[in-house]
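Only one chain is given next, in structure tokens, and it is the form predicted on its own.
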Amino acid sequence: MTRSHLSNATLQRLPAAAGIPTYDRSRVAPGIVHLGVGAFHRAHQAAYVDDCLAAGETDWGIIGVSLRSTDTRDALAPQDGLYTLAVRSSGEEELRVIGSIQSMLLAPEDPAAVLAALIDPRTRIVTLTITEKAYLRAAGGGLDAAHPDIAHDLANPRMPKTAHGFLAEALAQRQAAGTPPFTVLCCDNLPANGATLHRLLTEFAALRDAKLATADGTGLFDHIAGQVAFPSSMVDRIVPATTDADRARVAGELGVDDAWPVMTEPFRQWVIEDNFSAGRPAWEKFGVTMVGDVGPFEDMKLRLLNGAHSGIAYLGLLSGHATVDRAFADPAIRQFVDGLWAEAIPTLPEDAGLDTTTYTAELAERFSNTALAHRTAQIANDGSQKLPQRIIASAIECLEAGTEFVHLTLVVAAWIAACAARGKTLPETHFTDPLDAALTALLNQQLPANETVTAVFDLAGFAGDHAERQTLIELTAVHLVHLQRDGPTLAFAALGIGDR
């Protein structure tokens, strides 16, 4: 017998132990278009967004939108936008159904569907997270003018295929209607990203106007960098991905079927700074931190949570741990995060109110959750774009400041080293990276390490022109000599760090 799926129709038989929507959804309005409906989405601001809806705040509905991917729009589409969150620690699981995503968008077939939503006045914010790499930079940090996709979008404005293109094209609309623009919520792991999109977006926006200008002469650029409001925000919380076993458990407990539950943990996080040109949600009742400046909170997670994150994921793959729990369970990858949460502290600010203290005690208590099974190779994605502002800023700070930072370097060569196992000892397509192609024929020449590691820095733009980019390198490739020779019980072992 085929069981029934999730849906506002089979929400009321659901049983009493599920946390189901206490609102009328029919009721709701949109005011949030979501750019890159994800599981991180699913699990962070669109819960603390259903939270707002139940207290009565009923014109903030969220339509997402997927950039590239249907998976998200079938998932959840023919379950009227509905899904299962589901908390899970090591000794329990929480279940709740959120209601918050009323419609699901998909851009490639329908760009101008896309637009409408964020055309439409009632349309007051815009949020995204669309991952590091969505943002198209070039290795300098500005936005990547070459990028097919952005001449693609230069050129065919109507029809856009990046975010740059469907802010830009939106806003200009509502600019010539006469309908004042909406907030930008930069939600993803950028530094300072409210500011690094109000550039890039601004870059965008003259390189349009240029080629416009004989067209309609739209000014966009002005407009933009004078009007429109870009918060910079701090996320976090830890989303696996989801697997078929969770779906199956999942399916057991409702009694009906979900296409796509998120699986997350009961710690969550939310700093935003407070510029809302069009108004907000009352986020803060919901445990929101609003703040006048959100970067010593976004340092201190890039660097301790995320930083640690890369360094488990890296030496926890080329260690053959599979889940972080189990790399953190690991005695030396234990001790190594100890080194290297030493080595960043120092480079936070000191009159900024952070209890690194606590913050650092929470962190232990969230990797060793065994019932997340957060996957290292889940976070090992990316690395090129995720290591600057993770891993290399801190070390420049160390580099400066006279610190040591040999565990900061660590981390960098074992992704390297993660980079070159693929194919070897790790599976071919384990984890990626938007330099793969590059990377790969690069370490497939299997070059002495400060070859290589030099050629890795100028291929990912590690450190830019920084004067001391040099000590970096070679910090690094003794790091990845060590682990070329002997994986990383040498690496760990030239640190100090006891028998594994």
The other form holds:
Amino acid sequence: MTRSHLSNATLQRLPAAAGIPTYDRSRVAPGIVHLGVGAFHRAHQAAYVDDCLAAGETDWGIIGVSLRSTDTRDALAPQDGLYTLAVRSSGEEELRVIGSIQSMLLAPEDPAAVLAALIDPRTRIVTLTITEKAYLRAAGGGLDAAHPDIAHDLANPRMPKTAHGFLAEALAQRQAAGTPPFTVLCCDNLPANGATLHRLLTEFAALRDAKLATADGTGLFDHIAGQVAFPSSMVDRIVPATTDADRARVAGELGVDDAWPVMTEPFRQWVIEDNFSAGRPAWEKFGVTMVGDVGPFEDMKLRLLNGAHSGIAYLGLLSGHATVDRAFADPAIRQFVDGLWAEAIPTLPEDAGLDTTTYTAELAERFSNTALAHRTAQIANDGSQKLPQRIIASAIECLEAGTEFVHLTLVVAAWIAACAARGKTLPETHFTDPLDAALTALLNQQLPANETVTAVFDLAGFAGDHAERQTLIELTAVHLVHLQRDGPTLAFAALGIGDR
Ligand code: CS2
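Mind pulling up the form predicted together with D-mannonic acid (CS2) next to the form predicted on its own we just looked at?
In what comes next, the whole complex appears, and the chain from above leads the way.
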């Protein structure tokens, strides 16, 4: 007998232990369009919005947009946008069905429908979690104008592929129709994420204005530069990829199938700059921190949580640990993370009221959550896009301040060594990176460590043309020599991290 699936029709049949939307979903009006409906969005922003809807703020429903893959739409459309959020801590699991995603659109299939949602005057906020690489930054940090998708979007403004193309066309159409612009709320792990997206989008708009010959002072560039709000935000919740075992367990609990339940931890945090031009939900009632400047929170999260995550991922993979909790239980890696935090903490502003002692203690607990089984290979993806804000930024600040460090550069060396280990001690596609083709070609040459690191810095644009770039390269190369000679054991020993 096939089991029925999660949908509006089966909601009321779910066991009492599973939380379900307590509001009338048919009365919810759309107010947010979200680009990039991955598991992270569904565990984070969509859950906060679900709280708002339940509290009666019913005009902030979410229209979800997938920019590339069909998976989420295929899973959620037959379920009326419903899915289960499984909040897991060691020994406990709490299930909650989230109802805030009203509909799902697939950009490659129907770009016109996505644009229609974006220009709908009811859409007052556009949120994004499209991952670091989808911002299409060139090695120097500016917009990668040579990227084929950017060229495509400039040539076909009404059939865009990229987030930049969609946002630009929608903002242009709203401007032409006299509809006020939506607020663009970036929720990706980029430094100054709102300001970064603002800069990239104005670069895109300038190219577009030039192409459409509207650079007459009334073009899109001026509109986006002057009229559109881009608050920065810090988002935090650990969301491991869902496994088939998770699907089976959740279906067993609910008594109906859910094609794609989302796994997460109890902790969640969202800090947002309070700069919304067209209104916003009263998120502060549901645990969101609204601030004037999110910078210190973002840096703390990127450098302490994500920086440690990348270190745990690459050193964990090289040490044979498949999950974060197992890697973190390895005394050498645990000690390494403490050393990394000790180097990164002084780079954070002292006067911003950050409590790094409590924060790192909380992180240690979160990384030890055995119920999450957060795979090191998942975090290892896209290192070239992640390391600049997680690791390189701290290292540069240490160099500028004249403080010594050794742990930060070991993360960079471990990334390079883990890339080189693919197809050897690690499966070929264990994790991927947008620079894989060039990286693999380079690593296959088996150059001396110093040359390898220099070439990797060139490829990924690490440290740009910073005066201290060469020092960073040399410090990284020393670790790479150790890793190549005898794996993490020797690299740790060189840091004084003891027998394992
Ligand atoms: C992780 C993040 O995959 C990764 O790179 O470091 O996804 C991390 O789990 C989240 O940022 C936590 O908020």
